[in-house]
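Only one chain is given next, in structure tokens, and it is the form predicted alone.
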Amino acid sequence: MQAKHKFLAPATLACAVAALVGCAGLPAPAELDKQAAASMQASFRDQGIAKADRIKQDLGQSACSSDKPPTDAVAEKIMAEAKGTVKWPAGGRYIGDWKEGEKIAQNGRGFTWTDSSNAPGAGGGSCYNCHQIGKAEISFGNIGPSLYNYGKNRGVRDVTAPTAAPIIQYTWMKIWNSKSYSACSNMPRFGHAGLMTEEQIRHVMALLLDPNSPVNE
């Protein structure tokens, strides 16, 4: 029997060669990144309070939006830089009014370019978009962990007691700049980004930690 040989059709062969040539001619990854950044820059403009500088990424944003997670060394650097941005509360006043904190947690308005200003606090906290917080709330997101009984589960019986200091400071840092303890956290950096005022953060702290808050029932 005569052996049968299979040959690529001329058109198929031409396509394969063209594909190989095309791949060989692709720019280097660094050049592609540069082109993509230029394309992004050209696609946005200042309008109202929304400025084009919003697309500029810091180390945490660029490293965590890559196709590969940051190395341990880069992650440590991101967290160290984040901790360095934390502004501690004036007079050591960490705790505000949990009732005000609940209002902030429920406010998910956010900012839009049509707002007259992006003054801190105008957009609310949007806390329930990502977390369960109060037991009475039946609609909440699950991107973040449940925060119900946040203070109670951590043994906070008196927010003025010295034993409560570590969790109080941790919580403040986490709200102020979430990348302080998780390099690629999806949580907004409320204090660092100017999304909430120092006073508002105190109120949210009270919601989470005050033993009298419904969160800790």
Given for the second form:
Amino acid sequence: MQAKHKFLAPATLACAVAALVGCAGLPAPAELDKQAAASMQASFRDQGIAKADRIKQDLGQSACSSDKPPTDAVAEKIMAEAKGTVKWPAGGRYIGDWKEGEKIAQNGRGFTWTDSSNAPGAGGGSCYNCHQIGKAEISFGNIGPSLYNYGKNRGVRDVTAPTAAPIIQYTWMKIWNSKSYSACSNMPRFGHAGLMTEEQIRHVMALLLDPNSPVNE
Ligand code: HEC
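Starting from the form predicted alone above, please write out the structure of the form predicted together with heme C (HEC).
Let's see the whole complex now, leading with the same chain.
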């Protein structure tokens, strides 16, 4: 063991020296970023419904893909911009049918290039991939917090009561564009990215907030 270690040391040193010499000839970080972006752009092409412009990052994506988290000012800007994208439901109808919501939450189907259309409504919410929701489903991910008893824990006894309005609006915003409240959220921006329709969001809203939903039993 000892002998092997001694043998490796000069080689390691040589590598370090080579790396240092190499560094002197490297382009500046901004130039490297440009080259990396160009290489990414050249590596993808449009195929079916998947367009290469998917790799273009908005502020929230680029600032949150860095090795450093965004500054407070940038994070505030990302959240303010995200809030500005939220489309409120037609006629103030926030709550659909929790039974439909459960199916959508269970459905992990996204859009692939072989789909004929990427119109919202063809995919699911994949909510269970990251959240515990109903007690009956024992297979769920834990990237996000448990949403079991979501409405009950927040005192929602009647979704039409004025006291329920703030939590209902918060939940809509969170599902429409998760970056509204967490600049570098890992949660898909369901409404903003066109992954779910208004109707689908209404149904998962019901799953979380309707006192009759098994989530709130
Ligand atoms: C890829 C993982 C992921 C998926 C899929 C996902 N979420 Fe989330 N969700 C999160 C994370 C992480 C948080 C914690 C806050 C944050 O970082 O945005 C969160 C937070 C939330 C919150 C706020 C909870 C609170 O207490 O304030 C709600 C509501 C929510 N998610 C609903 C949903 C619904 C409904 C779906 C499906 C349509 C869904 N999520 C799909 C990751 C996910």
